[in-house]
Every structure is written in C-alpha cells, then in structure tokens.
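Here we start with a single chain on its own, the form predicted on its own, put down as structure tokens.
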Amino acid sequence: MASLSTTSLSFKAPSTRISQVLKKGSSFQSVTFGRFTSSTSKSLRLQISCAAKAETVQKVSDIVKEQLALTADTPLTAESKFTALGADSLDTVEIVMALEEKFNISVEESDAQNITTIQEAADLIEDLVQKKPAA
C-alpha cells in the first residue's frame, strides 16, 4: 500500500506547468497529469491511484448481485458498470440505498448520480466511512 503525504504537487516541463493541490486527508482514485515531452523527446507520464480495499469492493459486488438478482456465478470486477449488468436508474437508487444501510452511511444525491461502477461505489463508501465522526 502506498501513502502520499503532501498538500501540493507541481511539475514543470519546458513549456508546461501543472499544479494539482491535494487537500490534506482527501482521497482520490486517480489523478493523471497527462504526457509531457522533455527536451530529449522522451514522453513521461505520471498517474497516482488509490483504490478501495478489496474487502469493500467484494461487499459492494455482493450487494449489486443481490439487488440486480444476478446469479452467484456472475463474474463481477471493480470496473463492472451497473448499466452493463442491466441496472436502470431505479436499480441504481436501490443499490445506493442498500449500500447506505450496509455501511451505515448517507450518500448525497449528487454523489449517488456519479456512481457508475463497483469501484466508484467502493471508493465513495471508504471516503464517507473515513469522514464519519467516531461514535
């Protein structure tokens, strides 16, 4: 597992400057800064990924299978899209409600509308659980 402790990242290429400010304690799945070309014509690429725990992804997968009445042997991956599994907008709302109940969290409507994959749901859950005040 990797850890990143910083409040700011800056990269400077010959003709490009990109700064990405990361709030302390923020969580993110992927930050891509694109490709840079150096004076030696080599292409450089930086990507940072922090994905949810496998246990969370598995719990989300189980809930999705249950809500969509999928068979136990239906293969699901973190990248599985709800729509590709046959979910409509009502199914997605029901999936989010089941996730809220299972993880004892509350998902804002704006966040719920952005969940399209199992991985996105798992990442959001871990973020909300982490931000939840201690009981």
Given for the second form:
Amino acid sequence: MASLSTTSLSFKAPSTRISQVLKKGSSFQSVTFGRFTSSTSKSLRLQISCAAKAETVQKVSDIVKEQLALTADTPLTAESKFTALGADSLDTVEIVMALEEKFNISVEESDAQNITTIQEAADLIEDLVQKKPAA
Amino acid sequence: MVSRSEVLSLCRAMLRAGRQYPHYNLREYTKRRTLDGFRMNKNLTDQSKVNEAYAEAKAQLVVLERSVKFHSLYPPKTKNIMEVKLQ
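Alternate state requested, the form predicted together with the partner chain (shown: the form predicted on its own):
Starting with the chain above, the whole complex follows.
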C-alpha cells in the first residue's frame, strides 16, 4: 500500500511541474513583450488612464452635483476639484460612497484618499468596472 | 493622537457597515446619523476632545456591525415603498 501511494505521488509531481513550466512560459512571454514594446505599453497605459468615457464623467458629475447641492449652471469640468466646488473631506467621502453604490464597485482606502477631481474619480471607476467582470 | 485620515477611514467604515442592513430605514438612518455626527464634530480643535469623539465612534462601529448581523437574520419580507422606483 505504501508503494502504491508513492507511485501515485510520483504521477502527480510531473503534472504540477508541467503546469508550473507552462505558467512560467506565459510569464516569460509577457516579460518579453514588456522589454520589446515598453515604450508603447507605457504610452498605451497613459492613454487608458486619460480616456475615461465621457458618459462616466457625466454620471460622476451628476452625482457630485447632487451631493454638493450645486445649481444646474455651475461650471463643472472634468478637472474640477471637489474642494473648489465647496466640498470638505467628509463630503468627498460621501461622494465616493455614492459613486460606489451607483457603479456597484468597491474603492480601496488608499485609492479613496487620492481622489481630488472628477476626472480622477471617473478614471478609477472605469478601472474598477473593467477589473470586475474579469474577476 | 488621531489623524485626519484615521477619522475619514472610520467614517468610511461606518458608512460601509450601515449599507449592509437589509432594512431601508436602518440604512438611511445610519448614513444620515454618521455623516451628521462627523460633521457636528468637524471643527474640534482640542486633540483630547478629538480622541474622545474618535473612541466613541469606534465603539459605535462595533455596535453597528453587531447590529447589522442581527438584523440580517430577520430581513424584511417586502420591499420598502421608498425603494421602489417611480414609474
């Protein structure tokens, strides 16, 4: 019985090694992509971070307007800072909570503390919404 | 010594905990009350008072989490009228 168990173990071991090699292989591929096309990947990243959809920005602006009780004609651009619109840090917390509920996402502590403008909020939302279905 | 970011984290934690109530009225009350509570003490300058308020809020957070678990055992059977979208 002991011999049987050892043989079964020996069968398992190579399969795990193979899977590890496969995983390593895939990671190597990603590394080479990074090395060869590092400049383009960096620029791609920049594009992704700037290109939050206008629709998302609009939804964020609507929520901000509602939370801060702004009149309909206050100038609200993507680069507007929350503090410039009259929000204090508690208002910002409230806004982030409202955004979490609206988009059904979960913002981390560290991310939540760094949101200062509407554009940043929209970018973070896009990022999280993209990651969610993949997970 | 309680820092600004700790206070904001506590506020966020309380709001998040309050969101888990299955009951509309408890959810809304918790949200309103935590924001009002934090806003009331927003302008405290005396550090000892700030620490006191922080400790109080922390104790309330423990109570809140326990309460959420308890209320989740008896969720409401029908949707609250306020949660129904206007048609």
